[in-house]
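In the form predicted alone, a lone chain appears below as structure tokens.
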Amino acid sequence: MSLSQNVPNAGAPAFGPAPVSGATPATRKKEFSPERMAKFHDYAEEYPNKRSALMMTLRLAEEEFGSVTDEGIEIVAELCNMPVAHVLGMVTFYTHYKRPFHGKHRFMVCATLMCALEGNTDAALDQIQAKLGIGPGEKTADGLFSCEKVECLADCDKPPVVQKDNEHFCSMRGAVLDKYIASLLNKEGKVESDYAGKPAVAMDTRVPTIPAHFNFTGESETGARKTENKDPYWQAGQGDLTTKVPAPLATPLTVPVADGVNGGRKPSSNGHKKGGH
């Protein structure tokens, strides 16, 4: 499955992120591992319906694939009995979900007022930049680390607040932050010189549309098919349409126009006449 920007029937997106999953229909996974499927069924039993378990099921997709991938979104949609578009809307609204464009280790630095005061946010960002060579919206070329400014992380009295993946830290600047970054580098078998001063890669975080294979040749000209019953293997013309393309709008060039003098109607372009009121 590939997520594309706005152009449903093009061979490649006109703009926006390239497809993030190379899985073909034949190789794409259809469900989670047995362990995570068992977790899903546990979650589903706790909620009034499977749709209510969506957010927890997306966490299972993170665990399964390392981030919420296109493949994971389709599995979640199937498990929770909802359209792919609805799942994608949840993932892109709640930015804490890890996406394929993020680094393996994702630094999120609070940039809201209480952390930003006295330069706390900038201090944390400057340290990350000095150690890893990345600023907000960037990741290292090897994909190991990425950095973002985020909104309030709910520990306003202990700035700056930083999250790294699912770890939450307060007062994260100076020697404490330096030591933590050093521990991550050591864990990955890296040193500062591998990153400091090296070019970073900009993350493309723009919101994609639903998967391209949920659209079909001719769809944009004839209407949109129902999201719930789309089959990626349908041929052009198959499937019910939820909308119809309207006829061209009527304009003064295509409909009778009031005379203005006699209060009647001028003849229309097809020769018919309309009488006055």
Given for the second form:
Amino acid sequence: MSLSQNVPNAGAPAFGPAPVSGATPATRKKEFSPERMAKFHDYAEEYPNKRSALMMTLRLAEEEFGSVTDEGIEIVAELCNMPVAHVLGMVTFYTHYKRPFHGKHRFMVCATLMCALEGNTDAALDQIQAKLGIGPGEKTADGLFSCEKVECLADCDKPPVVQKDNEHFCSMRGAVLDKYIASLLNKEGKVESDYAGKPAVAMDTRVPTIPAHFNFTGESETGARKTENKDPYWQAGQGDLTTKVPAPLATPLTVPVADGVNGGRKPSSNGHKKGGH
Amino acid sequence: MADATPPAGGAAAAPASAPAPEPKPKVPFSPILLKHINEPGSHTIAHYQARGGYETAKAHIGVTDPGALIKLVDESGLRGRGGAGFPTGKKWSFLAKGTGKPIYLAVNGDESEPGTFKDRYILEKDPHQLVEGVILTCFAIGSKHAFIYLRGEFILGFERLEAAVQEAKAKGFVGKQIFGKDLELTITVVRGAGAYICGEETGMLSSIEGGRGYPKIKPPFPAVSGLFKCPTIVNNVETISAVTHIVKNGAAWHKQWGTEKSPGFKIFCLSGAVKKPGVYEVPLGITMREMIDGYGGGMKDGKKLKAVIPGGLSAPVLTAEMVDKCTLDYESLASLGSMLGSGGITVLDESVDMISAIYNTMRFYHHESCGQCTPCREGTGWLEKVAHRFHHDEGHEGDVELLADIAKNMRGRTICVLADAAAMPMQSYLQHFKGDFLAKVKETPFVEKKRTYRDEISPTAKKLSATGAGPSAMDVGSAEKQ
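The structure above corresponds to the form predicted alone; please provide the structure of the form predicted in complex with its partner chain.
Complete assembly follows, chain above in first position.
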């Protein structure tokens, strides 16, 4: 069973394009809007290579789709001519990109020492829990609000610091936070009783596996790999940048063993032999 | 442009130039980098030019010998404000020459050290002095392309800096043929996405190159092979902003403040249990007491001072007795076994439980370790787990020695200094607050599985496993409430 089948609330499309048939899932939006494409070309022109425009291009994907979705990752990979795996690695390494599992309104509460002193972080978290019924790592059942504990947001003199998507707030507790949550609820046409005390959903932060059929950009079946990760000032005569799969060793390091021996995967007809020999 | 100042109102109007008791140095000092931050419109080019902005660059670009500029900065004794305190002029002179490759300037505005928020003020309130500093620095080192890397959380700072670069471009200060001379300069502003490790210089370079923010092994140092394998100078936002003022006023002007080995002025970020937390720009060498009692207005609610973290979360902690002896310069703090670091001073009062403080600190470093080197990836995790035990009064006998042993074995064994940054506070807490640890050692034999780490750290995992979906990846979002 693939991991994506395990994921609750996982939408219909698994990661990557549809297999074999090559048909594009109906939900896939192929391109950025023209304005964002223009912005991407600006970046690509300014940076020495396309790979280095990744950080900013991911921000474009975030703006375009509301979060860095799987299709956003694919588009960014195509634009920057990098393997999807690399882009996925970036998205999961950095904590700040908004992902589909986050709520529409993503609360980030600083939990690092300076904010946590005098119970400021807990106060903010408790208030969010009371008003929206979500604790850290959870989102409301309708996916509108989510809450996270994050590390330092660099405004340590005015704790607690809270960030809501791309908005930054300091001294965010008590009446100020209540008023802000009320304004958000009002904007969404909701009332406090829709959430307070209602069960929340855990945010599932796992990433689906990349299907084996997915052909990485520039990567052929033989494993030869060409990426944009080249030294832009590479000069002729320094050798090709393509990494070739090394030829098999003339003398194998290990003597091939029969099936079922030494951890061979296929069960042998003789049953499982422990330890071999 | 929407000002993302909090609804808390006026909170951003930091008491930067608070009427504090007159500092002791021979020469009176008033803020330089932060002088204009409370004036409306201080981030615009009109405001900056009205107070003589870009005149320095105009006078020097294409006129002065770049070598003379490097010499000037070297003579001024300016030291890197990012944390390590390396002399800036010396760093510039290490630049590899004659490689035929372009030279880059990478300005570090990641400012991820907890307790530090000085660059935020420069970027949001007065970004043009940084842009001018970049222009001057690029001319001095012969660079045609500068990258300014900001952390993802600096949303307003990013908008304002981008706007500032565009304004400078429109005026012909950045771009092709700057100041009418046959010189070009591109400034690229990059926005990060929330990773402490990108504040490390090579980690930042990896991030600009479009990868995970993995630090690279040194040598080769960035000055020889940095961004895109080209010679690169990496400096902090505050350092580059100070260059503007040093070039304008001269090396002797800069040296009139501070101590012999730490000349000049620096922005300190005061947080924690003081009456007036905020950013304060002061000459180096003032006493810590002056900072806390003078500028900070003394302890909040009349509580007693217990400890001070002097240079961002990674700096070894100072006890109250050490605070009395401490002056704010690189040497004094080094002699006390700590460091000036990025200038983020956090004051802890007597009500703070040092064990919960160290647990919080360790959780931070465990979360932020990039995972490249085993001693750091595993070591920070172990430190956090053992600190977690203490935090819940369940320390085992021998845990104090275990913590000391882990910390000792982390230091100096990794590519970057994150492992040291995690081990140093632990070692200092163990040294100065050993009693607090020992008091939390459980007297009765430890009962296993009474409270497992995973259950607490990740309620998400529990819920998901209840729905049959298996355990979740551990993330800070679901971290246990402390």
